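Quick heads-up: it's one chain on its own, the form predicted on its own, in structure tokens.
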Amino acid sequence: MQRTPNWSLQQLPEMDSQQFHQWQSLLEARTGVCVNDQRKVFLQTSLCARMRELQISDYQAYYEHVTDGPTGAIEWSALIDKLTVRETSFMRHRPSFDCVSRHLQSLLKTRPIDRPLQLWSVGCASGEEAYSLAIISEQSLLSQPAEQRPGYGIWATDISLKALEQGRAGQFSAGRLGGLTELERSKWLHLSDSGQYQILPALRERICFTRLNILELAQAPIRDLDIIFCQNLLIYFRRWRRRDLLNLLAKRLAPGGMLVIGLGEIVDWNNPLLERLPDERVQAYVRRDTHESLE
């Protein structure tokens, strides 16, 4: 593998459209993601990044070390975190959060307290949709009498290492908080000596992070939800594998749960488990009260 000396001199080398088309098929075939043509100069410039940490000047040799057994692994690892990373906030589409409230305040009036709500944030990046919807679940706990509140956990799941720990740490900049009301921010956040507004402990307990590739879906151990969130992560994928993806969650709802989308990520899908909800400020889907399974 060529190493490259004074690196931060040397001006970023340009992709050919081969190499383009090598790193694009091995980035789909692996995360499902498609990089288009228009996003060519985001993949260079993601691999140049990493490329400059490793001092390594030629594309194809870099391509030959991620590809390469366990220590290629480990390397797609890290660069994963430069090529998946999403740019996201608290409450980013109010209404799909409030969608989601209204919904859950309708599934508690009937909820037996031993049973807890479920929901999943699908490519939770570093945790501001995983806790956003933490805190729609603790206002919409409190609507009920307090004998009558189950619990609740929420699944947060990402492809990025990096984003997970991330959301552990739960610490966010002031710019991540802009969905948030000045009640909301600060019931739920503490602002840090450093700055950084910090999840409070009660509501980090509640969420479980851990890493899922989306193409594994399928093998996930994750199902019976109540709320399956999924935004901003379907439009890096072909449209024959957003309806894949999006059949496989439906069959991951319980009864009567929903699955809220980005506005527009998909017009041409339907599913016979699910019902769409019929509020044009949101795209989102309830399952049939029935325990019939496409599987």
Ligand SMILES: C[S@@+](CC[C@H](N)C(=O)[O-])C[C@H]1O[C@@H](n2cnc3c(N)ncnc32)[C@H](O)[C@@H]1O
Given for the second form:
Amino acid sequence: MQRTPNWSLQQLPEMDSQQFHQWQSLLEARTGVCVNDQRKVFLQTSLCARMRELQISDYQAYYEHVTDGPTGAIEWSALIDKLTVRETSFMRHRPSFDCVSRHLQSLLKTRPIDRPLQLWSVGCASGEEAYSLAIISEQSLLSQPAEQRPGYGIWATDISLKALEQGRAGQFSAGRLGGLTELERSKWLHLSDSGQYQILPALRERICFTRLNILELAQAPIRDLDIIFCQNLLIYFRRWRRRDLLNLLAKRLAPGGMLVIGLGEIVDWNNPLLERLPDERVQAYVRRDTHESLE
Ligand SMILES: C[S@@+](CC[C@H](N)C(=O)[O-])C[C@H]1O[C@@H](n2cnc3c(N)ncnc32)[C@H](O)[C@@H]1O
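Okay, that was the form predicted on its own. Show me the form predicted in complex with the named molecule next.
Time for the whole complex; same chain goes first.
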């Protein structure tokens, strides 16, 4: 592949419509993320950031590199870190987390102690959402008598390896703490000498960060969830794909489990396994207490 000398000094090349279409299609086929014409600049800037690192100035040459066998697959995984929007924060939509808290407390009333709670943050980005779920779980469990508290575990999945690495590290700047109350912050995070907030080990050890492309959900052995939390991921997908994925996620819930998506992320969607919660502040669905799976 040809490298361009002094590339960092050159202007970003303008992407023509055929090149845009080619990259748009590749991204959607591999991740589900649909970049419309208004976001062309985002696609171009993200691609250029990676091409600049590799000193490549030609979109076509880079496309061929990315789609070329095993080396292409490695490069794709680096590129995806640039192409994904990973904006997030703690307790990003507080009403949704309050809803999880109420649901967990009601589940705990009848929960056998030997059945741990299982939660899943789908499209977890750098982990703020998963850690928020951990805080909510801890608080819900504390509301129960000690002898009636089961354990709990959280899956945190994302397509971006860089995001997962940040999640595992559990270090955040003050700007990411978002909707945490002062009490939650002081109880679960420790301000380190570097000025970063570090998640306490008691929370970190509850979370399993692992790579999962949501389009490959069928291969994931994650099931019988009490809570599936999937916000600000499906918004980048076409409507038909949102429905398909939500139908698959519904099957991963345990009876009585709850699926929480972002408010307004889908309209006119029903699934016979689920019942929507009558609460306008959130978009949450509870799986009926039946063991049929509709596979
Ligand atoms: C905007 S962030 C949302 C983070 C968090 N859920 C929230 O609401 O704050 C979207 C995340 O989805 C991830 N993502 C995009 N496409 C994906 C895919 N096909 N499979 C899994 N994760 C994906 C991105 O890497 C990114 O971290």
